[in-house]
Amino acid sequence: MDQQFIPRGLQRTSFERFLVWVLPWVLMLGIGLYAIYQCLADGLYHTNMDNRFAFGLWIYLDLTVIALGAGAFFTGFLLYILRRDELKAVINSAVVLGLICYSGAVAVLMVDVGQPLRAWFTFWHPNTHSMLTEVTFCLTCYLTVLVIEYLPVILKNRKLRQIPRFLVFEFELHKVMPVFAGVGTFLSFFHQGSLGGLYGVLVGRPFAFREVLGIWPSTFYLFILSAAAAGPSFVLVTTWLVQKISRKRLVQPGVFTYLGKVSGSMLMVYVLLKAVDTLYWINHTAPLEGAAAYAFYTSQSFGSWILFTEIVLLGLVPAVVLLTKRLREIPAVLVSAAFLTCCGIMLNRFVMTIQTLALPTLPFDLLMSYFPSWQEVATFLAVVAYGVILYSLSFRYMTLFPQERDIRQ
């Protein structure tokens, strides 16, 4: 009964190793709900976050899947806009990408607000001079973009197709993904950038304060940069996991390498601007903000070698491996230097977020540790297990990748 849902011409393994595989995901997703029900019942006082370390694990790890589901609104924006026809072997992949990274984003940050039936207020009561009510309503909006985008994805299953009002649906609705493309591109671009602008304008946090480039500052558009060279990397590792793991071929090698090379350019750029931008902060700006950059990494957890780690050796290095064509085309080296870039846009959302709340900001102050509970990484783990199960049904039941029909072992 399960194979007459499966698409035609693909080969899946059996329902009950299917289970198997499962079953372990939904078991982790049971435990981090569990957490996420306490955190709402009792209050967020489970958690170890408080009045002055408000952002902890769950906003760390919103600001990294949004970065990496930045590949669902970059890969369109190529194909859709640019015409890069290469990228048809995975828009499907990057679809489910940047919707399992986005709704597990938004879900997060329900918990996180403590009374998600207040959460309406952001909508009704906006700050219209806080950056956050930018990505609220961006967020929201490119959520719902994603979802309208996954539904050819869904009506492509071969049982949706024998409805004739689904396949018209289905049909018309490829006519608009150009528009949706356009429309999910410029709401992307906008919270990525103001994500990033949040903690430029901390005039109380020099760590994190920059200068004003234009209307905003340096770290709006870092921010963007840095989520456009990830994205790309992101698809690419997870196309390879999936291949892996189904032991199939799903693209060819040279969707890969052309992954690799949009990554590498917009690596190589966000990291020569981001050297640019650490240059100037530690010689202009911090000083003038009265504090010695020196003194943020004198610290044994922050020492100077998390920032030599960042540019150098998960930007400037995996952004040389990926421009190599010689190198692009090792399998290996192309899949780890991906890897690299995701670890480096992951690293840099970690400093923005927790060492930027560590460092003290006046005198006296001390070094504030943190550590997260276990409901907040039961429910960051949650998020993970949700992704993995609706890539897994996405994957079993669904197209997502068209090449995998021609492709033979």
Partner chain sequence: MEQTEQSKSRYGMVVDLDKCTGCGDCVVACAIENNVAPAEQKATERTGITWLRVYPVTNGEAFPAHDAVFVPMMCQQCGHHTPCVSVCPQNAVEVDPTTGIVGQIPQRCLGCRYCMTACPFHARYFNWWDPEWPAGTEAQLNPDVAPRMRGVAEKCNFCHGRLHAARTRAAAEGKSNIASPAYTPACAESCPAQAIVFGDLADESSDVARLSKAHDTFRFLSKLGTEPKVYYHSAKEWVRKMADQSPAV
Second form
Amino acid sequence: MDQQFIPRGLQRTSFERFLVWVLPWVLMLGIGLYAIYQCLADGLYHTNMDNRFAFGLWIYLDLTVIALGAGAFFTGFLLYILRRDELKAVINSAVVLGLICYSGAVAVLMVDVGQPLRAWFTFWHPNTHSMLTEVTFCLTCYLTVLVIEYLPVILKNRKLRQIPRFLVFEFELHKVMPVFAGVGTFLSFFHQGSLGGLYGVLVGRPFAFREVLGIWPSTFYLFILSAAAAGPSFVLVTTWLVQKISRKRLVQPGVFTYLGKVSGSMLMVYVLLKAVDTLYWINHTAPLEGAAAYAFYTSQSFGSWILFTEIVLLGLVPAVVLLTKRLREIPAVLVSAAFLTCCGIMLNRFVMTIQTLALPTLPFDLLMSYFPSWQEVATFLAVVAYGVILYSLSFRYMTLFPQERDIRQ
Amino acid sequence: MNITRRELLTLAGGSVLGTLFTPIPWKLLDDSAIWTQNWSRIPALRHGPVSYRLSACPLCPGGCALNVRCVQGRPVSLGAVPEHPVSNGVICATAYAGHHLATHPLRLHQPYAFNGKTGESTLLPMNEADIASRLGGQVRKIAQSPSDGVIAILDQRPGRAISAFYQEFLAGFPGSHYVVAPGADDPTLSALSALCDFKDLVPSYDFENARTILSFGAPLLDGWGTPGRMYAALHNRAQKGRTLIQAEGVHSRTALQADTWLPLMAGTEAAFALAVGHVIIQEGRYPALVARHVRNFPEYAELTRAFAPERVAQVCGLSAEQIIATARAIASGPSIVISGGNPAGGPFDTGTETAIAALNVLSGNVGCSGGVLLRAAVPAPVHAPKPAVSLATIPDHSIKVLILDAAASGNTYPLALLTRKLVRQDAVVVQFSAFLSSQSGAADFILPVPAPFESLEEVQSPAGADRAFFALSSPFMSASDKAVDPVAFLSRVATAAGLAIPQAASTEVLLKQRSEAIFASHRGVVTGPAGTRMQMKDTVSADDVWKALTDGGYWIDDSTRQPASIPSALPAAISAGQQAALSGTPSLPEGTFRLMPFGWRGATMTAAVAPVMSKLFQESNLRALGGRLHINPATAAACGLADGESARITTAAGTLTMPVVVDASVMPGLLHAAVGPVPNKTATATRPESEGILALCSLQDDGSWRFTEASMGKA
Amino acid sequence: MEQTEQSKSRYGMVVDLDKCTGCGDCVVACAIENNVAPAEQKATERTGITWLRVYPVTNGEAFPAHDAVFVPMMCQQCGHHTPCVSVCPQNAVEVDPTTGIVGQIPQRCLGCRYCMTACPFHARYFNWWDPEWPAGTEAQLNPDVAPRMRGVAEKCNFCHGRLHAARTRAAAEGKSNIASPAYTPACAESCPAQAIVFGDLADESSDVARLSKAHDTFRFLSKLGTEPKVYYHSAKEWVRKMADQSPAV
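Cool, the form predicted alone is there; where's the form predicted in complex with the partner chain?
Shown next: the complete complex, the earlier chain at its head.
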């Protein structure tokens, strides 16, 4: 029944099967929306956050999805600025992923803050010293950029193309896309960095605090690098996943290996700098703040294994794999390494958010514990469901992978 | 006209763009922000002229002066009165929130019949006249045939004008009892009164001149007496050459501040006190006059002979040197030995209290500056005809009608102490109370009295105070029409019973009579709210005195001349329990523990505490939340319990499950069970809180419940 | 009319831990003064609001070597790199340049809780519930301090309401300067042991300035370099050592 909306030359499943696929996700989204309603209507006591654990699952989610959504800006940067044309194959998908991640993050943030109606105060009374101001500004602007980048994808839809005005608009938009890619890259640099700076500036939290390099703490740069490493890997993993789920080949194998190579190089740089940063922090920054860094890793839940896992198992190992041509060309190894890269970045964001808050600061305090409430989990899952639904719709009705038509299925 | 799609879209786009240039979106944004600042659930502040007035705190017998800040006549905060001679510019946390009590969720607003004995507790609204007439019928029967059961009134704060009224009321009934609530008197002074003949005078502690204070767990710096007095007497002690020795099995707030803390094994207080007596006698450190004039001195010397410090040290967990040093300290100058009682744990058993009190006699500090001094009582208009008795002396199952007084004592006690005195059938318990309290659980009828600060209440020097003091808690809030005046109510009962019993119109009339008695006594000075001093011996008018007192003034007695000699005695024998404690083996069998309830005065659930006290109990761990069991890590480990887990406590009286707080300040083997409020502002007045751990305490024949043998396991 | 105290006052406190008995007067007096609502039924020590919280701190030894102090912990009014000020995205945290008091503007607060994450003293509290008083108690609120709303952070401001009232009184009397300090915060006023001394640290002759430099006076987490204006004093060595210790995890 919706055949006339499906792009020409693409095979898509029947509408009924599509509905069956989407329905569980809609249900998940519905539960999440109810949880969100509870939090907005009654107050944040529905969460298990508290005065000590003032950030929880949601902030972790925000940081993670924004890091993973970095594929949009980094792919755009490589394609439009550095002219790596092979990435045309995934740019649309990357943009959709970016849009999902960023809009999801902003939506959750609006539930997370106690007074969402005052969100615009940040623009009215901005504190230019606050990392969160930078994040808010860049996030809002970049979300706008993403919407603009997403527009041509929508406008290319078979039905919409029948309106000549849209066709012209899309064409014009396409010409200025490098400008938006540039703006997007610039904005992304700042907010990815600022998200890292968010923790790096916490002078009261010796576990998170890092000294300033230039005008930002070192986490600022590390977050940019790690996001740049995670973004392509996430695009790689999602593309592979969509291939598996849709049982179609969507891009040429060369695109996968190229994404893997890019991700691997960024990851290698990141891991090396992260190692240097960690060593400097253990030996200089933390002692300066009166903290023995080893003390941060003496608890059961956050032992030094977490540091090893983050830097070696989920950092150095996938980086080496991705940079080794022979390994990279084995699809299973490539996807696994990309997946590990994503996990490494997720672990990093977890450590920065949860471990930072769990570790006591007052000398007589104990390790804090926190477990999210069902409302927090449901909201988290609602973002996942929203992402799946939006991506499924985009995949069905828009051309996310231009090569799909040309590849013999 | 044909509108094309394009035109429609242009219009929409243009409208959006155009709207941005109108004030509409911006005004909406602004209004939404303003709305978040003015939600109807955010209370609106009421501004107005500020005024201050003086009053006194009726929330416990401490007798602290209050400075009330009012806006448009409504109280907005309570504060201390600097330089006040009794409370020294100090009030306690409970008092700071006292003005919130009138609107407490547990507040009773009308009389109820309470059916709390069927398990399904319900409050049935009643009216005062019905209760009065039903009670009148009961009372008439009692007057006619006292053999079926008698009437008793439990006075929470003896010595007040209403106390005398209770006594007069009861004098009309043969066999009736005027009972002083457990813990209302200072246990050491009560024990001393049994050893010494103080005649009409009241014993008191002269902390201000003592050199050494030996306290057996008395919470001297945690609510005992008048807090301001204790802070003044015990702070900067070093400069005053004063030493505080705290002997108890818990590193309590007072023990933390003490110069010496003796971690005394709970239950061995008597042995320790007798060992101290032993050292004083063996080293000849008692005044010669004591040996000559105090009765039973040779018997006491003989008795203590068995309590050599070396032997006692093994039992009570201290060293012999500590016992000897303590003995030397209290014998070296003016000293006070005090047990103090606990607001929820009550006094020790009589034998222990006597052994502790005896040290004051032995060291020659009764009637001496820096020891136990005597003062006159506050003048009263009538001589109370009915002597006070303690609950322990009343035969079980003998009371048919029990009336519970409303005054806040700050202390609590097991309800079983009351209920075992009631006749088995048709007993009636009437409670006067402003709040649904833990004692409401025993009541059949509850009569709502005005909340604190809603009516004139009497405030006197607490037990142990060094001088007679009298003030009125003058109201700064109005009581509801449904509030019951106990005096008027009991007069109505008497009328309904057709008995010729002295009647009085109201509490206020009694208070005015007392004010006149103070005036007529020609003793002491009334200080008015503005600081004016009126010597009672000069000619002033009784009306001036009444006016000054109702305006927040206070009366303080002249100092009493100490009698030349006080006939005293020392105990000649001790109970079997203390003998057993000396046998050298731990008195508790393996696997059993010593359960010891404790509480903080004013927060023991016999009256409400303001909801904002949640800051201490619920929103922080500064105070022990009621219903928690504090145990040493070693005790916890022995029972396989971790912090926050639930323990099952079993005593002869039953079993109870309580969450555990692992607390290194508690001696191993001790189950330190917190009795106190569970501040909860949303609680509705439908049923009282259960009395918790107090229900598990074994009641001694002397009415004490300090220690109970208990076993504990993981729930 | 704008009032200034001595142009560069630095209001601070010295808390004598040896004197503190942990009675809780300061905590309740603070809540009454600043219209902090009683706990919601489900609130815990981690979701409640105590502008001033008193922590019982032990030396960690077994009975009877056990020792403890009570540490009243209010906003430490950091004077350098104030952690909560720089992080707030919308300037809802401001330092009053005339007093050095770190103020919180609840009406501007977004409720992002970044400041709470930043504060190493855990002196900031969030309104997880709508603040609620039992019916009738609202009429007894202090008219000098605006109640907060759900979803915002709040904290101790050295009883700014009292400072404001003192300034207003001075203005009404036509004075352009008020004494420094012109008021006493509720906690210092209520302390029965007089363990809390409040005053102007910049005034060398003040008690608080003298005590802040006294022997055995220290600050918590001084190595973070945030220069708190709340000092503590204890003659007990384990207490002073503890104050700068890395927490044992």
